[in-house]
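A single chain, nothing else alongside it, follows as structure tokens in the form predicted alone.
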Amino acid sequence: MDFSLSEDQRMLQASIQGFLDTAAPLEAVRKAAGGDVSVPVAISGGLLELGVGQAVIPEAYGGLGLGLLEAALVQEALGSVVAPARFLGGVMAAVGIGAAGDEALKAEWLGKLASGDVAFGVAVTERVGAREGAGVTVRDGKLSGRSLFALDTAAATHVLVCDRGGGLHIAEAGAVRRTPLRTIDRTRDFAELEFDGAPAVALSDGDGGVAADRMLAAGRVLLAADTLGAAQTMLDKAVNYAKERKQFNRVIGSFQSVKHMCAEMAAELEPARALVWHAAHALDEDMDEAALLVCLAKAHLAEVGTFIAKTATEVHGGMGFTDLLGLHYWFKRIGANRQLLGGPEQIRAEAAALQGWQ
């Protein structure tokens, strides 16, 4: 049985890195980290043009009806040039609003979400655990409180928010107070939201969160999929590095003690590779056991991203610190990603609860 992928699927893979490779070089992504605007809307833009943004939408209603499989295709080509370019809200959104409500409110926001219409953002990081102050409520269709991190709202016409119960609801973007927030990762998209009494479209309620964690699950998936993307990039380049930079008349790759940092860092990243795969194949497919896997691919690709972050560095010795590499953009993309969504120590206690050892 042939367990790799498609040929579809490394099309897919190969057209979207090509166009990255071009429209998202380290200079761009120090652009848009500095501030710069332009370069994330440019990049969503030649990605929409793409049809990445209907990839996860039925065809049912305007998508492409492709699986989580494909999306974490796209999010690792994404992570592999810390591309800041707004794809994972989006399609967590997607996957929460197919996953909740009635035909008619799933016709209307999935049909205007493969139309290019409306391009939301995701407020669901208090289902994971909120700090102390955080946390939404719903009173008669209306929406209180304050959510953290935030994901994809700078130019999102909508939010998709969760409660502290588990329901899903729409809210006008208009209607929210945003304040960005700054963290290690400049390249992505994070803000603070105060809802003073937002009016919201309800997509579930009562479900239990059901519908809320499908959309984690699968929020979990890319991330872990954009670690692999980013952890790959920092082994290439430690290995060009170690090609080419000489101590003692010798190419460092020439030392033994080099040669076992990244034969090390190849070996802990390729089964990760699998496991990332066939996690998001789980959730295509809905499988029994695909909560577990997604919990097992968040955590282990934390461990042995930040793993791959530091040795990495480490082979680039003194210059791996500095500016002129840019090699920072990934250690601080894979150190976000980590704690996103749920840290490891957090996600396998999850793991833990799910097989019944707590």
Second form
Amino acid sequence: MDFSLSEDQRMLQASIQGFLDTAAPLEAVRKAAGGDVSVPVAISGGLLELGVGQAVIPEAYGGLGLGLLEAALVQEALGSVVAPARFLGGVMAAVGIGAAGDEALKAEWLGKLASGDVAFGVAVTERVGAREGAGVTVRDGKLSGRSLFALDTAAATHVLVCDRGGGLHIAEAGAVRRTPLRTIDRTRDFAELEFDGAPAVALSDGDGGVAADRMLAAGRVLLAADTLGAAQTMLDKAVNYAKERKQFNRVIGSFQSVKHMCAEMAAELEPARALVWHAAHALDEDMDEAALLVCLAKAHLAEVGTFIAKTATEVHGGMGFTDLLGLHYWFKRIGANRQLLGGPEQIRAEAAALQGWQ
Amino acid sequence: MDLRLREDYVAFRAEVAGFLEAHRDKAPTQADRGIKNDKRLAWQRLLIEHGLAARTIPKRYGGYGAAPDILKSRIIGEEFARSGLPKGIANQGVSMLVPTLLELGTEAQKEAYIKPTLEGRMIWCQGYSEPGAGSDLASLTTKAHIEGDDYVINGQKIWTSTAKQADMIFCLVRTEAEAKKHHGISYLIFSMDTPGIEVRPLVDMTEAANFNEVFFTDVRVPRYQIVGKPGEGWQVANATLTHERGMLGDPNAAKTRLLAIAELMQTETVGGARLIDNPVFRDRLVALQARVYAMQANGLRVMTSRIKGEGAGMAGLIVKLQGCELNHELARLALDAMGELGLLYGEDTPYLRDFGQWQARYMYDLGLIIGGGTAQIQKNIIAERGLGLPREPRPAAA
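For comparison with the form predicted alone, provide the form predicted together with the partner chain.
Next comes the full complex, and the chain you just saw is listed first.
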């Protein structure tokens, strides 16, 4: 019985944090948000060099064979500096291919992912809830339709696509029409993809979406981890600001009203951290409650994150509202994480269904 | 991360479960009322004898004498919960006074008080809070001055639970009037039968007298009834407060409550429709479930830190605040789910659900948010000790 991070996991955290300190300072985030794609490419390249980009790929295919808990720790670190990195899409693709591909397909595609020969984006939001009638159908091995809010596709060579039946397909990015979608979160790239008879490799036949759901679960736990990291930074920044900013001849952190705002943030966030660990670990160990824990973690971090994003901004007073501090990048990233792959209300409905509460 | 139990712990769990099953007929039930009921006391002795109560207290003072093992304590707690049998006595004497005496008491005090307390034959109450000294406990004004071989106590305590039934009291009194606030306090232990003590029940919003006021008028207590040195009572009391905070609640209690509410919502209907089929109620239930799971995972993390002998940091500091608020919100959801039926209180009717426990909990749990360090004091602690924010500047001395 040991509910804590191992020495290796803490070293992973430290090394990724060290890398990000130099690779993703706020100036780099601003550049990327302004549309400079060299930043995400450089950060993602650095992650591959560290061996982190391909961490969840089994060793047999050239990866590190690490779990989703490790991936969540990496994502948490990325969230803590709102890094414009293409990590999430790659992990989701690796999990999807690993769950759905036959041996030959896994060897081919996971091997290429591990070596960095290919980079994957994912087009899966319709699996969670189609908006505007979007959705992708497959006929004779060719994809047709649209997918909204496809993730990490800007510099991708391939896209992992989930069709309306839950089947997964690999399509070449060049065979797909891509229109960027500008969102509040400028640290990530979202796009609308249009498929007009695009050739694709099907990963499995009629699996009923089991692999797609595994991939979704991985994506959701990583989004929860991203919010955890981003919210912790917002709390830290609020506390530091409250220790320095003076009004009425006192640092504002000595006023109970401000102090209690900070305490409430910490009190909400700390148990949320344990929940994220638990959910990721449950997925790695295929525990009975894994699917439920992932839903609870994603929905709960959405709520806690939203509370902290607002409260930490308020602690900063007017400065929190400006572009000067850049705090809004964290605010917006947490907002994006809340909606992506299912907002809290929708995910709680799924959690209820998992338990027969319907 | 490894949530599996080592084999010897799995065996220990089976052993505890087996013992409880084999002795089910010895356990007191609802019918065995009274704080010193014979069957209750016999059950307590049986539990101590087999290491299921007073487990880590040395044998010579009436305990079982096992080495501390947090995981085993937790397993014992879980098996009692699973069996539905009453666990060992965990009153204020057992959980606060005994650890304090073990640490700071004289040999004579240990020999006189620990064993009967553990066995449930001696009941204690805690004389800390006063009408003018709540969150600011160190400003207490109940005085004790020396006359010959005695302390003579005058003053008043409040929020004293079980004062009516208690044989003894552990009590903070101001013995050095000139000393600074925290340095003039002493920790006395004495019999509730001492002349000059008056106990008045304090009825609270649950309609029960869970607490009392205790008045002292020229109460004479021998000077050797002090624990620790004169003027060092604050440190002695803080040792016990640490023990109070150190008590591990049943980690599955909130989960059990949640499942009970889910069950209630699956059976309760309004206009013929089950509450669980109402998306708003269902959403509230799952939102609370997420918080329950988060606190449970946090509890596992805190326990791991304790096993490793490390400080739990922020994960430990937030437990009282978050745990009490969460329990209160669980009770509120149950009340809302019952609608008007949730208003019924204090009388058995066919319309009463779950024996009226949610109505009682909704009120009692609010008391727990306030007691033992209010939510606001907890937030100060989290902010100052956990986040390093500065203390409130002290106003210039009046």
